[in-house]
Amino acid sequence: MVKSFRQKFRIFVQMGFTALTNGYAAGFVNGTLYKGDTKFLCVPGLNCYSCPGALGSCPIGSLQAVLSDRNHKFSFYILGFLMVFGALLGRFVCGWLCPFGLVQDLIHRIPVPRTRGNRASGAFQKRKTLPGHRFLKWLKYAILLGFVIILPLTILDIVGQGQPWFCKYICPSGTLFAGIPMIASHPELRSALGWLFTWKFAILIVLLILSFFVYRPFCQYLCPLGAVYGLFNPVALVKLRIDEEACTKCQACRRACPLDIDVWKNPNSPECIRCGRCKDACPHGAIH
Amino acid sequence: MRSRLPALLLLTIGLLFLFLGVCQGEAEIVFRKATNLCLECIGLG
């Protein structure tokens, strides 16, 4: 349940930014893509450039596009965008500016039905993390290295061109914001649907269902963009500071954190998405 | 100010990288990819 002004404001910013960066309404009506100059630029969040409304480019898709190009084996351009967004905001991008993060947040806000059987068994309880979180959280770094960097660089076709492996085999944001609207508006594409779409659609459905029970499963375990921004969290301009004199180590921040981070010990954890719930929960105002 | 130094340094390097990337024609690759339907992204190819 959303309680504080900050959390209401965050939802407002998430929705506003998603609408702003996907504001090409004609695309949704006609099933076309925006072809203006803003597509030279990357947006900070995981926002597929094949979404009919997208006005900018996805940094992860763009990184794979450059790396898989036969004339480029390194991307200064995308690394530049990632460094600028990372140095300024870190994973604040995930918490406030990412459309797929918004979708997961909205699903997680749906309350669990309060049936007697459910309360007794505890089978359908909301939880912060998955079992094995300590190991699973490293999966996103493996996906970043494997599917976003190494595979597009090394598995090449006959003309030396690679593939966007993450977009092709994993990205649920592309399926939701690009695949479904495009297939809905282009009947001729439906005849081409095969096992790949079924696979990607299954990933999307599993993640959406999981989002109901677990807070942001895609961001916590699979998102390569979150993995990149997490590395910037300790140095980014937007970061948390603990007032050591005011902090009583009561752990109210950890209890409030939807990602189960020990904020008082590690305020700039790579997992923190800067939602600000710890600040709202701290009874001593020790988190700045 | 000292605590902001790494971020400002990374920001400067990032802007420099952006400039280098534009000079190397990477922005055109991004634009070309972003303005044509990405079959991989939508699960078709």
Second form
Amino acid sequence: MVKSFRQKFRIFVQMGFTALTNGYAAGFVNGTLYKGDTKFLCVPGLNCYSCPGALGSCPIGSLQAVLSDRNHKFSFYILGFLMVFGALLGRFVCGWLCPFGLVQDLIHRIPVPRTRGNRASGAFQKRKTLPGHRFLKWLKYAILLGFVIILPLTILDIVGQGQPWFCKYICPSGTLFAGIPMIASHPELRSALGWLFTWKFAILIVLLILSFFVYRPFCQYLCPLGAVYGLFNPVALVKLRIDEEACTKCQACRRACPLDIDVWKNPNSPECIRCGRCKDACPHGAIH
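Other form of same protein, the form predicted alone, not the form predicted together with the partner chain:
Only a single chain is listed, so you will not see partners or other molecules.
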């Protein structure tokens, strides 16, 4: 009962926050962008500036914008924003407040068809992680360092302006919430689509298909915002504590964890998104 309520409440919060931060309905109807004062403010999760409904800005997109500025003006507001939310919530943001995390969660809930033949072979079985997870999980930190920080600072055009490399070449959230709605609203743009949109659309499709079988593949392996918040997990205000006297090391927490984290050993792993399933599953109430 508690488990069911917590997970339903989490989905409700995710949906509510997605609607709240993308609440400019006229944008979806008219294919226009909201340009009010709140657009200068960041929201905690991925939230593409170019999404027709976006009322705020993505912290990763904003960080790239100031790092690539040809006038070399840095906004300490963005750095402070990431530090405050990281110190307060850590990857709780990923588990409860990120729109693209919600999309992956909903897709992963869809049952995967299995026949009697492939049941024996294990085909189409849902997994928690990809093969090579212990190496692949570091990829998001490489993307943070390379695509979000180094490339916008060092690869400049003729006027000294950098590019938002992650947003432009990787971000599937921007493709889903911004690119596709804008193209749907403006048919005249379709003839101008080139290899870049095809590339990003392919990334989106691969991640959505993977989400059927693997829990949150983008969050686990590619998201630079998750990498930032993950660094704060051990010191964040919202964190887990294990009652060592009550814990029997039965590993019920690991079996319940959708990310296959050994919670009793490492309750504040950088991979933990604070979904609460481990706490619900603990038969001894040892996780707080």
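Just so you know, these numbers come straight off a predicted model, no measurement behind them. For clarity, a rigid core is taken as the largest C-alpha set superposing within 1.5 Å between two forms. Positions refer to the first chain, counted from 1.
Chemist: Taking the rigid core as the reference frame, is the Cα of F74 displaced by 2 Å or more between the two forms?
Modeler: Yes.
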